[in-house]
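The chain below stands alone and is given as structure tokens, in the form predicted alone.
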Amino acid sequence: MRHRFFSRTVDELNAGFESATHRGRSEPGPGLLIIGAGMMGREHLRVAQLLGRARIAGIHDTHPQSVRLAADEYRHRCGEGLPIFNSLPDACASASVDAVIICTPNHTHRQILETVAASGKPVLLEKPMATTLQDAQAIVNLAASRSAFIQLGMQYRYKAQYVEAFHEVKVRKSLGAVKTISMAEYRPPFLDKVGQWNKFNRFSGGTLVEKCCHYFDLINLMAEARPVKVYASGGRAVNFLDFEQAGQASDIDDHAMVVIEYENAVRATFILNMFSQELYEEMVVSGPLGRLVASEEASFKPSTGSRARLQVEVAGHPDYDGRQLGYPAAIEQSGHYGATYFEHLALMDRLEGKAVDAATPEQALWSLVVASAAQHSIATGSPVDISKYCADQGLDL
């Protein structure tokens, strides 16, 4: 299956927020509700703005102080008040509220969901879409009894240097057909987050659910095929080790490897390391013809930007020796590296009735296979064989 967006260079998204600029706002467009104004509530709120496209209707949040924030946030910018639903049923229900996007704790997005779904608006829901198997199976039925859409925040499809990799390989055939992927990403510790919620298996679904989904959903792609086996070593070597939020030790893993094969016989490996300063992340995929490396450095130090770049060795391709990557300033200082003005972009093309690129709750349910199979695997210490493993989950996949 070849998806819309492998056709997409940099360039052209670059063109396409220079001309969105020079045209401005015009109408206010469809308002948008957020749940939850935690870290990626408040990222939201920023990149639409940013984008103009949408109209905030309002947002709902149980935290008081998240809620503080954001308000405060959003006066600042706009010099606006920002409109505060207390009652989630009521948020949903409002007449000003045309689609929601759903980033609270990984835990609660299945109820939650299940309560905005009886509206019967569009979602964008933020990943991983739930903690388990079972959840994220029920959220791909639920999005196939309803007319209205169901997107998934799986953004990191939207950094420039995959975005451009992935027209390389998908498109140009710069490599000939893929053999192997290697994912790595290095980085701090997890952040703080309301009541310490992503410290803890039960409420984050695992590291490499809650982190991982992301490398995963791009592995997958970039494979283009289903995997069929999954191992992992993994473990708790520096993080929060003597860490205890209301009595209770935290639990997630720091560090992994993976290795994943295909049923086309492609092979990936995923590294993952969580104690170092700075960010790190790259992306290698071989094929008969050559190799491509897409690599990040970033931080999470205040006005530190992103270094991206590509590096095609393929013999007499033009970035051989590399070339730097990166979107406008505007759009890269709005979160995740300009990776959620491009989500905001499809959600808002989707709500016009235009084809997208988005990740489907299907594909993002794979990525979850692929990172519950490697933790069942880091447990067990035993490699996974997925049918088998699906099938005992109660998947109908």
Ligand SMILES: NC(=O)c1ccc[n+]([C@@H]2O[C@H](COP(=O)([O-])OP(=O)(O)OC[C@H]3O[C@@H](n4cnc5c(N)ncnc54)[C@H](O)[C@@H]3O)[C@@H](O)[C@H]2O)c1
Second form
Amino acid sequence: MRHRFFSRTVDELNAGFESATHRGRSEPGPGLLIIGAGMMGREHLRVAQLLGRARIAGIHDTHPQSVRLAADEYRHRCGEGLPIFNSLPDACASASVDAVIICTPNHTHRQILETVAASGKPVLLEKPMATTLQDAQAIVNLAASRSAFIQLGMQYRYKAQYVEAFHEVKVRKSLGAVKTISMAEYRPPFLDKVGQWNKFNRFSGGTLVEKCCHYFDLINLMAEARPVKVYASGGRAVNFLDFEQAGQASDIDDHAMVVIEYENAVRATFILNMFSQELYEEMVVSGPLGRLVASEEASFKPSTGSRARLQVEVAGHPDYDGRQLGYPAAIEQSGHYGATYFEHLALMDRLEGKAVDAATPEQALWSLVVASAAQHSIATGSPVDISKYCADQGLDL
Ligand SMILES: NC(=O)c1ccc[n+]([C@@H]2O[C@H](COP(=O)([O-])OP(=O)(O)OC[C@H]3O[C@@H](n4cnc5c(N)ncnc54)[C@H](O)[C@@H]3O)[C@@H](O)[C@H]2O)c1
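Starting from the form predicted alone, produce the coordinates for the form predicted in complex with the named molecule.
Every chain and every other molecule in the complex is listed next, the one we just looked at coming first.
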């Protein structure tokens, strides 16, 4: 499994901000259709408008309140009405639509993608690509059978601290060969969603699939090899223990500890805790020359920015004692501390035929393999042999 690694630094990305943001340019740009105008769909709308390289061709959503909110926000930002499509096939077929962003709940991704794919248009599909490995494999197969691309919405790779971490480790080779990777995420419980789909494993795919595919993608990229064994412990300690909807009790986990072994002998850990007050995530990478710590402190409190930091504990390294990182405030505030903005930049570049480093369907599938195997390990109490697990699931890897 070879990956395309990021050769750019945060300073280079920041320097490109002005040239990348073409507000007021005369040509209209490609038309974007956003399917699902909930929290993430509205973030995509906001970011696309900030970047200004695309037209908003419209949105499609089955929930009137989401449509209303998106239309209100859109009018507030640009003073214009947001085109609304009531039918998904009509929206996909519209001549005004050049590319489609799918940001509906996880369990709907495969079916909606299949309808969109019939239009032959390029797609940005939100993470996780699917709730089951079988659906994820079907999406990989679909992507391989069409000429228009499917980009996956795992944009954490564009967070400032990980851009710099990949550059240090993969381009500057500051640590020597990677030996161990430890990631952790501490955060508050899952937020409210339309229909509360994220409180149920059958809609979200499970907590490690829904949320942590981002982190397994980053760990897989950093390990630069295939996972061979996963074991995990986790469960439900605090969150949504009494939550019920239509007589169904919430069944999602709120904490987990995962160990991953890779075929190149890299070992990794991942810790999830979802009953913290504030957000904190961290990646620690070690090699023979030293240790790198990439971290981010953030908050759901309004107007609280993130504090991203990189420390490279290698003798003589200028960042031995650490330094703060970040993007311009307009980018950081547009969503996910700027990561979504750079995902859109990649989408626009790709629509112009340029090579980009956004997540591929195969990379998204591998993030789900780790997540799904970890959930299986939690359920069975046993380590999971990835080859056997994938074969049992009918995956063609
Ligand atoms: N990349 C990221 O960092 C990130 C962050 C948050 C959410 N997401 C992903 O984005 C997706 C949406 O999450 P969200 O937080 O916006 O959820 P949400 O509940 O806020 O919004 C989902 C929207 O989809 C609409 N919808 C549901 N079924 C539909 C259908 N069949 N056709 C059209 N619209 C439909 C709902 O009415 C709702 O407005 C999920 O896959 C989620 O995992 C990704």
